[in-house]
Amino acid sequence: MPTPLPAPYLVALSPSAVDLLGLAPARLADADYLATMVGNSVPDSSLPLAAVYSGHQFGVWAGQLGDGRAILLGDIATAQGPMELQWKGAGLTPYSRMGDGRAVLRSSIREFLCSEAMDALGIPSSRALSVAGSDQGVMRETVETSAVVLRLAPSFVRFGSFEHWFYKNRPEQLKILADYVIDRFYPDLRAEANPYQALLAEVTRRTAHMIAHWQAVGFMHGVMNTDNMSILGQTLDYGPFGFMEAFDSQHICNHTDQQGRYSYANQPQVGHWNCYALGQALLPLIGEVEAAQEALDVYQGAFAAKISELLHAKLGLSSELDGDQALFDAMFSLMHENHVDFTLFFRRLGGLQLDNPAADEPLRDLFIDRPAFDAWAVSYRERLRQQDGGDAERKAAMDAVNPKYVLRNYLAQVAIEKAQKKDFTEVARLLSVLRRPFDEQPEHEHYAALPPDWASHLEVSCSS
């Protein structure tokens, strides 16, 4: 059961999530709704539970972990199918180990905003209905105030959920879990000759596609432990995440990750490694190592195909031709050497005109080595001339996939600092902007600007 949160107050609601759940917006400010959002009141129809799992953390087997501060409220029917509701930060569970079961306002606001931002970007992700705070203090590096996020997903089952029963040598429980996942989320796989092999292949494919989406938008998860990997291929557990700003392929967004295991460049390989960990856990059900390997071999082809599809769309290329990969490689190399802002580059690239290089200036100004950009732009224009369509048509297509607004760390920090002073208007305003990431929104132009100098000193870590 959740532990009551003293004197809770509502920080923010997601109108989109409210609509998804079919709730009445006018009633959500009522005290009884707020009590449910933070776990102070448990609906009669709810049977709260916390789930055990284990996992590999930073590549090392960490043993039993479990929902140390997350408690499942139940599920609710939606237009997208059943959606589970989970309190994060609602107090101690049987798996809290040395933790207090709480979450802090800082990280809760970040998870709330990023969950909803990622969904608006079209990236598979858990969602968030609300974030609520309390003046109750919790100790991290310093004393911070506590909060609860009410988050949503079709399932919170993780790779580590399977690893737990495998390493405990509990094949009966492993089979129960696998059968549950197949029957509830992948029923078509039941007809396969080896449903467990098919499950591994489908999860591997979805994971590859998810990480391709991350790479294409410059998102870094920060802590890709196997216990943070969704069995549905959805982005899960927002901790020390970050969106790429000055492009550095080796950028590490998590200050705790001293070795850079979860850098931007490593995410695709780590995703594949994590699928191998899942494959090891499912091996008793799959039966043959060769069958598991065959399922895992899906990853590289699925990732390559998806990232190619996404990059072609981002560059406004309507077909795939020989030489396109060399164009992409040269682009990323140039971006890396010049530390070009990731989001601004792709957004401004849509404004490039085929026969008017003078219009390149806003894009060109992102580069220190402007002649090098000019040389790449020549190659890019040559490629564009190999397809039909005008500048306006191409720009519209590119703007529909290259966001103008992402959750930069400094934007989240500004909202957090105001919320810590009980001013929640910036959280709501920022959420509204992030829910329309591809729209111009001229009234919010400053949210798309280069980060201020002070933002370079921000660090995020696993402490939350």
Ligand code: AMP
Contents of the next structure:
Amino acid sequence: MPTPLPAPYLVALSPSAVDLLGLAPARLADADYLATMVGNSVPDSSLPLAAVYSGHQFGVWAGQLGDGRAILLGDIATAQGPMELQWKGAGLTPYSRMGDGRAVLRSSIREFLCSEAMDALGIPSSRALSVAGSDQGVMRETVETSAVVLRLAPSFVRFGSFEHWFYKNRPEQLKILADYVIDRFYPDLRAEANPYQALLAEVTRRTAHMIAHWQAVGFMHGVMNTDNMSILGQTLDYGPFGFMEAFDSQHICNHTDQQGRYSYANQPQVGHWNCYALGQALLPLIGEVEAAQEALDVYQGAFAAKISELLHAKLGLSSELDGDQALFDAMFSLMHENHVDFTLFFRRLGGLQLDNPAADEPLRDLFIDRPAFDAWAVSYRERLRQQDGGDAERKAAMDAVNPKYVLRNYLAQVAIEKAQKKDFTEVARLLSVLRRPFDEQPEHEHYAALPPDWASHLEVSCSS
Ligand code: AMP
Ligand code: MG
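Now that we've seen the form predicted alone, could you pull up the form predicted in complex with adenosine monophosphate (AMP)?
Now the full complex is given, and it begins with the chain already shown.
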């Protein structure tokens, strides 16, 4: 059962999640709604539970983890199928280990905003309905106040849920879990000769696609441990994540990750490694090592096809031609050498006019080495001339895939600092901007700007 949170107050609600759940907007301010959002009141139809799982953390077997501060309320029917609701930060569970079962306001606002922002970017993700706070203090590096996020996903089963039963040597539990996941989320796989192999192949494919999406928007998860990998291929467990600003393929967003295991450049490979950990756990059900290997081999092709599709769309290229990879490679090296802001680059690239290099100025301004940019722009224009379609049409297509607004760390930080002083307006404003990431929103232009100087000292860590 959740532990009551003293004197809770609502920090933010996601209108789109309210819609999805079919909640009555007029009642959302009612005290009983808030009580349910933080776990102070448990609906009669709910049988709360915390799930056990294990996992590999930073490449090392960590043993049993489990929902140390997340509690499932149950599920609810929506237009997107049944959605599970989970309180995060609602107190001690049998799996809390050394933790206090709570989450701080800072990390709760980050999870709330980012899950809703990722969904709006079209990237598979868990969602969040609400974040509510309390003045109850919790100890981290300093004393912070606590909060509860009510989050949603069709399932919170993780790769680590399977690893748990494998490493406990409990094949009958492993089978119950795999059968549940197949029957509920992958029913088509029942028709396959080896449904467990098919499950591994499908999860591998979805994971590769999810990570291709991350790479294409410059999202870094920060803690890609196998206990944070969803069996549905959705982004899950937002902690020390970051969006790439000045491009550096080796960038590490999590201050705790000193080795850079989860750097931007490593994410695709780590995704594959995590699928291997899942494959190992499913092996008793799959049978042959070769069959598991075959399923895992889906990864490279699925990732390569998806990232190519996404990059072509980002550059406004309507078909794939030989030589495109060289164009992309040259672009990323140039971005790296010039520390070019990832989001601004792609957005401004959409404004490039085929026959008017003078209009390149805002884009060109992002580069220190202007002649190097000009040289790349020559090859990009040559490539564009190999397809039909005008500037306006290409810009519209590119603007629909290159976001103008992403959750830069400093934007989250500003909203958090205001919320810590009980001004919740900025969280709501930022959410509404991030829910329309591809729209121009001239009144919110400053949310698309480069981070201010003070932001270069911002650090995010596993502390949450
Ligand atoms: P994370 O790095 O947030 O994915 O957490 C890893 C594991 O630690 C999971 O089992 C979490 O439930 C658990 N955990 C993290 N923070 C706390 C906390 N404050 N209290 C209890 N368990 C926690
Ligand atoms: Mg986690």
